[in-house]
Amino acid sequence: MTPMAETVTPSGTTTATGHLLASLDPLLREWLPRQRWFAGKGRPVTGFTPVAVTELLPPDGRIGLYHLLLRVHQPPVLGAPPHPGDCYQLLIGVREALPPRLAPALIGHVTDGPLAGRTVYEALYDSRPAEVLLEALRTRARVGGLRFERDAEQEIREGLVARLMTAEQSNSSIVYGDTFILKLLRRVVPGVNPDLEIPLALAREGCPRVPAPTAWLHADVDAESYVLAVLQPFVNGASDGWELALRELAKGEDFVAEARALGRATAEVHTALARALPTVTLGQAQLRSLVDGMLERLEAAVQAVPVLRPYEQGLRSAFTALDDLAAEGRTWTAQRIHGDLHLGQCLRSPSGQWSLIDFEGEPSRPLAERRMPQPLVRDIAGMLRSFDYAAHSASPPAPEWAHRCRAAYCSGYAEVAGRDPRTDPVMLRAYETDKAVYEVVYEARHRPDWLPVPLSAIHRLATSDPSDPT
């Protein structure tokens, strides 16, 4: 199936794609609020804005397909500066009738426009659109404004059969055979995305502890360019750090060894990084803007959940501490990091290999935050949270588990970098106390029935002598 197209832009809208859009509206404003992706859930979807729709295989087939980058526009936050709207991508796979496997992927039926009579459905559940995608990137083809990309020394055979994974993710991912696996960016920015900007330049260092990018799309819209999509090698049998370390604390099994070698692979990381991308020294002014930021998330957060404010003054002491330290001179190296460690960002493949993935980073940041040289507790903090998680999703709970897990990853981190983390507690505190204040705020709003899990860290975190994190 050759990509076929036209691209339409706000420049250029046709009354056709105007018309193809005006007939998605209801349909898309019942149905994106329930993606896991959709990051504006609890705020009705008053309407769209195309950036850009293109048309990868016309609807007069069997099975047509369009690309679409849609600005959402919600009601804004209370209380938040006004926004244009996220930018969302979407494939719209339209059919006659669904067969009952895309049953999940159904959209609805559209009732009017140049594809009334037709059901639309979110088509990366289909194997064929989603073919399309690779077959695109294996010809680097040039459809519209959509640039398929691929690294000239890395094959992609022809004829692997695609499937969707199920997993909730803020992204979407297909696994191409046991070959690759595609990662579709949902909420899209323009500019240079982490997500491939870093394991590019890991792969220009050798790192083998992140997989090398083999192709990547990008769209070029008004003068911006959006990274879109990442091809990366799949690693057949691999286990995520999230779901192993559950397995293991469910057979009453050891963690130690595996959050030691974690730590080694964080650690050989973070050294191939420094030597890629340019690192800088942060002195008491960066200093004094990272404490406001943390400082002003811990406000708004006490805000947003009450139950915090009895910890507010011990959790402000966390940040002021290290504040104290900037002031009396104190400087830190900050480099380019992953920006959201966590176990379900790490792989192990059958041979005991870690991999770090997703480098995208928080997506609820701005772009240029995100890369933004960082200090590297950043992400150890982020790690040693995701070990309390793990530990607190056990019955009961295993926080000595957990103690120890915290303990060897870092251990481990310091046979490589040649530097404990737990050298620096009161910059390690800031970071994981920073951490748990956004875990509380995220918990209340989506999962109450987790939020005890990042209340127990705040309880500890508030409580414990500032130059000690553990």
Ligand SMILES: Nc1ncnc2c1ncn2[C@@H]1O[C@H](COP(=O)(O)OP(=O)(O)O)[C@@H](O)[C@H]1O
The other form holds:
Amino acid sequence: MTPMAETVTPSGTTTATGHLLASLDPLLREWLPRQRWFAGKGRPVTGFTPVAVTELLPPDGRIGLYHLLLRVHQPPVLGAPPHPGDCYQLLIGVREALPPRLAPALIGHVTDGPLAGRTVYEALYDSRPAEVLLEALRTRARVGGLRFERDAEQEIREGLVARLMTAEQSNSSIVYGDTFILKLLRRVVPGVNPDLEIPLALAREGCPRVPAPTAWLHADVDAESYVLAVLQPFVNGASDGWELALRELAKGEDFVAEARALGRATAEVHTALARALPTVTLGQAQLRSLVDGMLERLEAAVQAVPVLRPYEQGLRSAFTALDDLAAEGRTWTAQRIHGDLHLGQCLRSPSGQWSLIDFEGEPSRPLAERRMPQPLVRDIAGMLRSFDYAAHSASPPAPEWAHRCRAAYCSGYAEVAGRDPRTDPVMLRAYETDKAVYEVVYEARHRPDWLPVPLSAIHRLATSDPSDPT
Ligand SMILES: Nc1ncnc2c1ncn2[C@@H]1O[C@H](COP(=O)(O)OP(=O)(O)O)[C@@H](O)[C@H]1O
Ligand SMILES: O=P(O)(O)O[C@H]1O[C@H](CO)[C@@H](O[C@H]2O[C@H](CO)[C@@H](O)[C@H](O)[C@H]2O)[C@H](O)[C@H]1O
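Form predicted in complex with the named molecule structure, per the form predicted alone context:
Whole complex next, starting from this chain.
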């Protein structure tokens, strides 16, 4: 390991943590790339630089607990400029031996240094360390550079029992007594994180469509602040829109009423966000850079997934059609939006109320870009893609089902927003194309078996009538 950028422990000592990091190094090199949330798959891990190390439970007790922010070194992506490495949040438990229920959490056995002979593991699987985090939030603890904060208006009961969610996620979530859910961000960057910023802004507006943050965790490191975790009320018994849609498809049932309700919920969130955060007008210059971004992403995607190449010209025209509108003097309103809206980000409570979650934006995009005001149509395009995804995951595919849902979603949106997104077909198509290109790269990287799903949309978008958005 290279020397520590900053080491924070309650006692202020650095030697023990230096030993800890040296003994973890070989174990993490092997373990990290296997984690679902690790974004650098396909490139070897060549080393680590600690950004902050915080002891939360001393290792001489029955369970030790360390909070780590580690910069992970990897060779750069082919053709990309050199990169200092992504920073990840890890919670490392230390025990003499792991009980069988914690076997899936194993990171490895330490062979040297003060922890020699001990076992280190992913501490979030273990209820005691997970409960330490909740207690720290409840009591607004300060430990080293870690700052646990909470909303004074919301109560957090003591002693809620923790369980790690096992869903495949970009981050990791712990549920406490079916009352709260704590999302721990894995790949973190300094600055304001929209996953906290947007729900807080919506809570201030009194918007009931997004669970209001109850507590959150920051790390202050070298004059920079990282958002590391957000605690929200848990919507007990909720199903997400993706599960529900697949269930209805399997039964041959329509999803039109739910699609309409989702359109209404999206419009409610957009309307509240327009009140809460700045709105701007996009003129020709801004449109130009928006189109350039789409074209660049397409080019990078074609390089990464060559099966896209035959469609490249057709897809480009979906983007350049926006230039023609801008040249005619057309302008667009842009505001803060969800940024990665799809059926999996929509939760329906047992009473039938929809909430939207996960305002992080597309994880692979830079933070500054994710926080920029954007045309509302971008979120709508994400949902239209999602209905199409569900319909093409079904066997046999059900394009008519998607068509009806897409129309109902737009109608529901128009009922609340007073404006039907289908009146903006060129922008809608450009964003749907941009999203489908993103999905091709996402699936090629994470779930190659799913590649045919976005590719069917690529085929449609590259070859069909540009004036038909649904
Ligand atoms: N407030 C909530 N109530 C109930 N379940 C939730 C809540 N927030 C998130 N979830 C569940 O956790 C999963 C992951 O949350 P999400 O914010 O999308 O994390 P990620 O960014 O890791 O994908 C969701 O798909 C949903 O099932
Ligand atoms: O993990 P996140 O929710 O931040 O989002 C990423 O993963 C999603 C897959 O889990 C991916 O969404 C794609 O697949 C969904 C079905 O699993 C489908 O509903 C979406 O429409 C489709 O885009 C998402 O793009 C990615 O950012």
